[in-house]
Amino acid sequence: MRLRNKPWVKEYLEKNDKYLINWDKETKINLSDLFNNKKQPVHLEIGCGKGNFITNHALKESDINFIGMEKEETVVGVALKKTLAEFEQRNKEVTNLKYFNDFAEDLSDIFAPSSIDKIYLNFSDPWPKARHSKKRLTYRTFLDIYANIIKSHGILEFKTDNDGLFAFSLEEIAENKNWELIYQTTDLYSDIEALKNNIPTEYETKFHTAGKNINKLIIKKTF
């Protein structure tokens, strides 16, 4: 998600750096040092956008620690501002959510093996041209990376409005022995049971309101 540069973001992030994860690129992040409630499970959203999804998860699930990963600094600033405002409105302190403003092609460079409990991929760039298929976040090499950093029998959830990307993702998963498909739908909003605990992203709300079907799948690590 690209936003125009906002002049206030850099100073805002520096002022609120306790909600950010700093990575020295030399060692893997020690997740037990990030949160005071260090024994809680850790859920990672890759490409957190403006923060609606992960903020509402953090508010709803105080027994889970969340990391919102986003490479665009401006987007992180907007997301963090939203998080702090939402928590303040409810007279709550943000203790279980931090943002990670960085990027690495291989997440195994950042996170230790079997350190993440759950991964969310929401409305990732579809990279529609065939020659760019290896950049799609559900390509087989990425699936292998997720399997490395996620804990035994950990869960990955994926939502997209792009039907082509969804079909591609199902094909990649079918060929990957590290993952078992446990749920899929091409019309999330027709599944009343699945919607009970669904938290939408900004894109999701936009596309659903416009009448676009929302695809979702859930996979579980097989070992």
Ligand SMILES: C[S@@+](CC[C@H](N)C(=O)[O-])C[C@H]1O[C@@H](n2cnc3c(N)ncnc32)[C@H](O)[C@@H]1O
Given for the second form:
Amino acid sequence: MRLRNKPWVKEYLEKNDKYLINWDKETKINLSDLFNNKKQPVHLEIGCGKGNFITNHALKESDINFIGMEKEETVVGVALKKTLAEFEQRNKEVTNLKYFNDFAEDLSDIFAPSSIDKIYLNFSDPWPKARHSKKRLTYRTFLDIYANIIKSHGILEFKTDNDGLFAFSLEEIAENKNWELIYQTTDLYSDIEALKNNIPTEYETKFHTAGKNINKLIIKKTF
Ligand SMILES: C[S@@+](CC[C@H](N)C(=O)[O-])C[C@H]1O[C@@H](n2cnc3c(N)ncnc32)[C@H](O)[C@@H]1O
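Let's see the other form, the form predicted in complex with the ligand, since the form predicted on its own is already up.
What follows is the entire complex, opening with the chain shown before.
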């Protein structure tokens, strides 16, 4: 997601840097230094966009620490503004969510092996051209990176409106020994059980409202 340059973002992020992760690019991030409640599990959303999903998860699951990773700084600014407003509205302090302006490609340098409890990928860019397939966030090299940073038998959940990306992801998973598929649907909104705890993202709301089927899969690390 690219947004028009928003002049307020830089200053806003500087002022609110306690809600951001700053990585020195040399040492891995020590997760227990990040959050006041050090012992809580850490869930990571990659490509969090404007933050609806992770904000609502953080509000609902105060016993989990959340990291929203997003490559676009402007989008991080918009997401953080939303988070702070939503928490303030409920008279709550944001103690279990931080944003991280960085790229999924760097995850193995950023986090120690087996340090993340759960990963979410929501409506990742589809990169429809075959020559761009390696950029898709469910391409085999990314699946290997996720398997490296996630804990033993950790779970990754993926939702997308894009049927081509979904089919591609299932093929990549079938070929990858690090992961086993434990759930899949091409129509999340007809699975009442799966919908019970579903928190929609901005893209999900947009596509579902327009009548598009929403795909979801869940995979589990095999070791
Ligand atoms: C299509 S948007 C979906 C946003 C949000 N997850 C949603 O469902 O509404 C994909 C987001 O992932 C971010 N993104 C794409 N590739 C990324 C990467 N390699 N690392 C981190 N973020 C990435 C984009 O900047 C964009 O905000």
